[in-house]
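Here you get one chain, nothing else, as structure tokens; it is the form predicted on its own.
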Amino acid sequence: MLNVKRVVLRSRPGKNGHPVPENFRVEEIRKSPELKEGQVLVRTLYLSVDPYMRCRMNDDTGADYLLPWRLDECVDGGGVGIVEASKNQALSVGTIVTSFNWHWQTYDVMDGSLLQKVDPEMVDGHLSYALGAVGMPGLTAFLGVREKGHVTAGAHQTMVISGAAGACGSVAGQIARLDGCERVVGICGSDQKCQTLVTELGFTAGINYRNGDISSALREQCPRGIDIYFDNVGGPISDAVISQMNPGGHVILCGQISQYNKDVPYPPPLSEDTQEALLRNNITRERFIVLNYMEKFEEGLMQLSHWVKMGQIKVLETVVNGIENMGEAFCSMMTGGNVGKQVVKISD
């Protein structure tokens, strides 16, 4: 029998409650390593946090292709870990794998036909970009961007990105530097990720949310108005930057991490000015599901790839250790806590 530390939901946050540590319980089991035929046995090596997991803890998540996490079970998401025993043809031991449904706990049994495998050289050797730029945040990044964008290389585009330091934020805005934008503008919540925006990933502005008026700091970054959104946080600030777009814009509708935690359907709604500003410049707002391109992933992720292992995509991480740092770890992301994508280290 082996001992495996896992985490479970103990609590929902209440109604248009924010989520805290104490929402989760670390607790200690005994688990059979027997193994039927086509399971492996994995222990986990790094598990990921992510912002639409708020949605999961609710009792209804809001979207058709999300189930809630279920009170005292073993909560789950993205995570990469390694085969320790198999009765799988396809997976022998050592092979690394990784999963968009992987248990938060140390070790588990899995069915093989659920896993995919991981190549250390298409991650440059960085398993937890398996969880990142190489992964679904990074998908999501360039599918977003290719898919909904409409960059034109020559045509002087300005795309701003909210939330731009966080995982996929900070992988949109490189490849819309990369697909030929002119200038890319990232709004952020400390003048340290501005900094970090410009100097390392080669934003050409950052802009503190925080440091008062967003609304001239725009007009200030952005002097010939803003062509593109990639929209990850919703509320006030969304509201800002579609006032200044140009006619025939295009909104990126991929996440609103500042309504997640407000009894809202999702999309959130709208004010009545930004609804008016969207119809009367034609700007397009669709909102964008990466599930619905699964067609292209394997395509996405070799893209992804060649450019963090040739330099031209910077990754930035924030790694927590210890799988009794899953609720912190998640909270503080939810409240900007991390620059880059936000991982928990649980094995080596």
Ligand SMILES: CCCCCC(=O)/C=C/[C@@H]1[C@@H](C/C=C\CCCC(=O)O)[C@@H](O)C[C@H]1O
Contents of the next structure:
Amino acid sequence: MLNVKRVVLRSRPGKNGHPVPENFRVEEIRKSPELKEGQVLVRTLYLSVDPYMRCRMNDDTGADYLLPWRLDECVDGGGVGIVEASKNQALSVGTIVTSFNWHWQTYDVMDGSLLQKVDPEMVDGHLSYALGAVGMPGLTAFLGVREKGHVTAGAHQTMVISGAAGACGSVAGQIARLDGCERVVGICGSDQKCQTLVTELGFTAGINYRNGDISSALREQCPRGIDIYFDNVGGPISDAVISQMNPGGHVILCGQISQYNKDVPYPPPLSEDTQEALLRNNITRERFIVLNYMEKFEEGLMQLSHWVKMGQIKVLETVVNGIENMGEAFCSMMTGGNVGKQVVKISD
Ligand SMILES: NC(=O)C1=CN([C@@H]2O[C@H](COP(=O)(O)OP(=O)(O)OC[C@H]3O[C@@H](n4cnc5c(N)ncnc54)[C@H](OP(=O)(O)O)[C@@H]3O)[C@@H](O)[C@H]2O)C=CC1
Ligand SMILES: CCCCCC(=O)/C=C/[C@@H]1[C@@H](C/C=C\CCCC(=O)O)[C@@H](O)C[C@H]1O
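Could the form predicted in complex with the ligand be given as well, to go with the form predicted on its own?
Time for the whole complex; same chain goes first.
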């Protein structure tokens, strides 16, 4: 028998509540490592904490593709691990694998057909990148910009990105620059993050939304108006951005994290003024869900991998150690404690 540590959902924060680490509980169980045909024993290396998980903490997630986590059951999300024993012909011992539905536990017996292989070369030897820049958040940035952004090199466009110092935002801004936007302006929650955007990631400017008036900072940093808005946060920040958008502009509706602790549907309703601004200026605002573009994942991952290996995309990560800290890491990410992708390292 194996000693396994796992994280279960102890309580729900309530639809209008802020999540706290105490909503989770770590427990130890004994698990048989015995495998049926097709199964593998995996040891968890890294686990991901992501904003959509806040919706899975509610008994009704508000999104048809997200199932609620069940009380007192092991929670799941993105994970990367190594095969330690195998009864699956396609997955030999030592293979690195990933899944969107990885249990938050140190070891697991999994059906091999539900796992995707990770080529360590693709992630430049950094296996955690498979949960970030060369994984779902990187694809979200890449496909969001390419499918909904209408970037045209040489057209002197300005793109604004909210949640700019996070997993999706930090990559989206770098792709906007690579694809030819003239100005790339990031909005995030600290001066330190703003500085990182400019000095490390090549953004034109950073705006700290916690410090001063966003509207006047946007007017200063976007003197020719805003053509494209990669929206990760929603709420008043997005109202301020959209009010300065040029006619014919495009909002990439990626996420609305500022509204996830509220009992509102996804996407949350817009203010009348913002709705009116979109209509008046013929601005598109199409919902973007990365899972709707699975046929483009392979090509997208190849492109992201190439950019990362060439140093054209710089990867930022915040790594916390230990399965005991999953709840802390999740709550920290939800309140801006991360720079780049927040992951938790479970084992070496
Ligand atoms: N459409 C899709 O398919 C996908 C959408 N998403 C969405 O993209 C967004 C970013 O996700 P991800 O990159 O993983 O997460 P991040 O790495 O960006 O982490 C979340 C960040 O959100 C910021 N934040 C938290 N609360 C607020 C608030 N009230 N107002 C403004 N900013 C806030 C914090 O940064 P700060 O310090 O700047 O406040 C925090 O670091 C989320 O909305 C998520 O739901 C993610 C993946 C796929
Ligand atoms: C309801 C708010 C979500 C806002 C957008 C967002 O963050 C979307 C994220 C998804 C996320 C979904 C993950 C797994 C789906 C399976 C989970 C389950 O219920 O079993 C991501 O991995 C892809 C994004 O589109």
